[in-house]
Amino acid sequence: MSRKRVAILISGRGSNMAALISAARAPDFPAEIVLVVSNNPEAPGLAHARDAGIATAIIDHRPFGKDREAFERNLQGVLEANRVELVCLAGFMRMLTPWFVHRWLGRLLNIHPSLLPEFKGVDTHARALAAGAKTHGATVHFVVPEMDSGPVIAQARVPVHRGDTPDTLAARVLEAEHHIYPIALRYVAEGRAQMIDGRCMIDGKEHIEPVLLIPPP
């Protein structure tokens, strides 16, 4: 089996990165994590990647100032040098420009802590609680230039409990994230999930987004 070469981009602890690394250890997993890149030299996830025997690279965004494209050109060079075929964002706290996104359309995945299209952007857990949501969750999607707007590959729904705080809800959603990201990457690496004409197609058919129900603990 030819395994797809995957890079993971992180900015912090990289817990979703760790879930992908763990999944990719399975002999039948169709993707290999070959590189972890961080824009933050102090990102704790870098140590985890190194301990797992995965190559790492640091491209500090600060020297580039407001020139996001210059930063991304350096990133692109590192990805090309490592023959990367798919890119997964895992807590990568940088807005990507159309210049970069268009080069990776259909090969660039992100995980977002809400049931998109609900609660795009940040502070999703606090916003879900403020809105009185009964359920919340996580979404893996293809990245497009518009923030948090790409076609959905997989979602997981979790219950909102009475007395939840943003932190307790976030912890429950994070468990769901760790569950669905490897599933979505598997589908994309196998070629079963594809972005075609702005839609997610699975096995050649238009994808009606699945919601994977995660039971309460």
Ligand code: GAR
Contents of the next structure:
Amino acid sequence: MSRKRVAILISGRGSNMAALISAARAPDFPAEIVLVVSNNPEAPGLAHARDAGIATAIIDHRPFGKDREAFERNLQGVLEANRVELVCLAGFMRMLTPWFVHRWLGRLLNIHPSLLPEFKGVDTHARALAAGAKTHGATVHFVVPEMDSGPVIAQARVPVHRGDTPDTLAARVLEAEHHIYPIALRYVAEGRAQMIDGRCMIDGKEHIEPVLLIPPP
Ligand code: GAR
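To complete the pair, please output the form predicted together with ligand GAR; the form predicted alone was given just before.
Expanding to the full complex; the earlier chain stays at the top.
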């Protein structure tokens, strides 16, 4: 089995990164994590990646100012130098330009802490609570230029409990994130999930019911 070479892009804690690293240790996992890149030199996730024996790179976005493409050209160079085939965003808090996204279309995944298309953007847990949502969740999707809008590969729905705070809800969602991101990466790395004409096809069929309930009913 030839395993796809994957880079994970982080900005912070890196718990989704850790979940992917751990899943990729399984001998039958169809992808290997070859590189972790952070735009934030202080990202706590970097130490975890290094401890796991994975190459890391820091590309601080700040010297590039408003020139997002210049930052991304550097990033692209590092990805090419490491012969990366798939890129997973895992708490990577930088908007990517169409220049970069088009280079990786169908090979660039993101995880977002909501049931997209609900609650795009930030503060998803507080907004779900304020909206009185009964359930909330997480989505892994292919990245397209428009933020948090690409075709869905996997979703997990979790209940909202009475008395939840943004933090308690975030913790429940995060656990679901750690569950679905490795599943989604496995599907993409195996070529079973593909982005075709802006849709996610799984085993050649349009992905109609992507929601996985956690915990199961
Ligand atoms: C995760 O909840 C992820 O879904 C979210 O940031 C957190 C990162 O945590 N991503 C976004 O909000 C992207 N729009 P982690 O660093 O522990 O994986």
